[in-house]
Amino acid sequence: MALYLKYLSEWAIPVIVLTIVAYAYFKQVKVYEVFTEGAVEGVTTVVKIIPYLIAMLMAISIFRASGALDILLNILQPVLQFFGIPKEIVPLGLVRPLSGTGSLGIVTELIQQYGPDSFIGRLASTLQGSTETTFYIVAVYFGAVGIRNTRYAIVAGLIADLVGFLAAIYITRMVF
């Protein structure tokens, strides 16, 4: 069975590719030029929200280097304590719906920190896993059709984040 699975999961992204491909081609698209056109599309896709992730990067680092998140971290460490969340991983969790780029690299840290075998290493692993980039998200999906509308999707987004948030540090909690 094992053997089963892992031919099972080496050879899975490759058919479905080839699956796809093939389908394309009896539908007599012409892959290839769509392809390129695709990729086109996201070039101009990246080319537009650069300024916007800079920017996001910029405040994010700003916010951390100016002592503010520190300032914030000491005002929420009852709170904090009494929940059983880590101060050191509530960076992650409020990075983590901004960018996903930012949010990596405070893994990063913590686990050069901690150790990834520490519970603040695991801990962030299973966040990193468990929550998403809303705000990236609504911004290139909405913005690339077109959407100005947002409606509730950000509020859920950010609701679904916590419940992730919230989530890892209970799973882990409880694995580990």
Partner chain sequence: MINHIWFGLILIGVITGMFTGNMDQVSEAVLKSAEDGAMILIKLIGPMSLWLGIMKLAEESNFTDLISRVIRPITTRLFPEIPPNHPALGAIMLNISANILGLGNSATPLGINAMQKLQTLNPDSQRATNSMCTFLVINTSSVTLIPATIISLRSAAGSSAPMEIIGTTLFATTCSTIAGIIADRILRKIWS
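Could I see the form predicted in complex with the partner chain next, after the form predicted on its own?
Shown below: the chain alone.
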């Protein structure tokens, strides 16, 4: 099973690329020319994201560097522990929606400290794999098309993150 999944992951990109290029080729599309025509948009698309991503990263980095995040953690940890949430995992849950590199750093530390096959190690791995950096996704996806009014997207994304966090704790307890 694990081996099949590994192959699936390794084969996916080459097979998708070949399928699309071959389909276009046999439909008489000038594949090389059309590819470059599309690819030329890459730089302009990324440039459009710059202001949105910088705005988001700046606010998050101020919040983290000032120690405000740590204070929030110190308040939340005992409360969440009361509800049966392991306190080692709270920092990861809080940083995950804010910063991708930040949360990856926390997971790496937890895995090193407790071991990858410990309860905390497995829980941290499940959490990291199952939630996304919501603020980054909002900045990048909406920024690329110039959406400023994001409406309820952040709230809905954070609700999904919270449910993912609780589901990860529940299932890790059940399975291991």
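Numbering follows the first chain given and starts at 1. In this text the structure is predicted, and so the values were computed from the model without any measurement. Superpose the two forms; the largest set of C-alphas matching within 1.5 Å is the rigid core.
Undergrad: Any CA movement of 2 Å or more for Leu8 between the two forms, core superposed?
TA: Yes; that C-alpha moves by at least 2 Å between the two forms.
Undergrad: Under a superposition restricted to the rigid core, does Ala24 display a Cα displacement of 2 angstroms or more between the two forms?
TA: Shift at Ala24: 2 Å or more after core fit.
Undergrad: Taking 2 Å as the cut-off, check whether the CA of Thr108 shifts that much or more between the two forms after a rigid core fit.
TA: Stays below the 2 Å threshold, so no.
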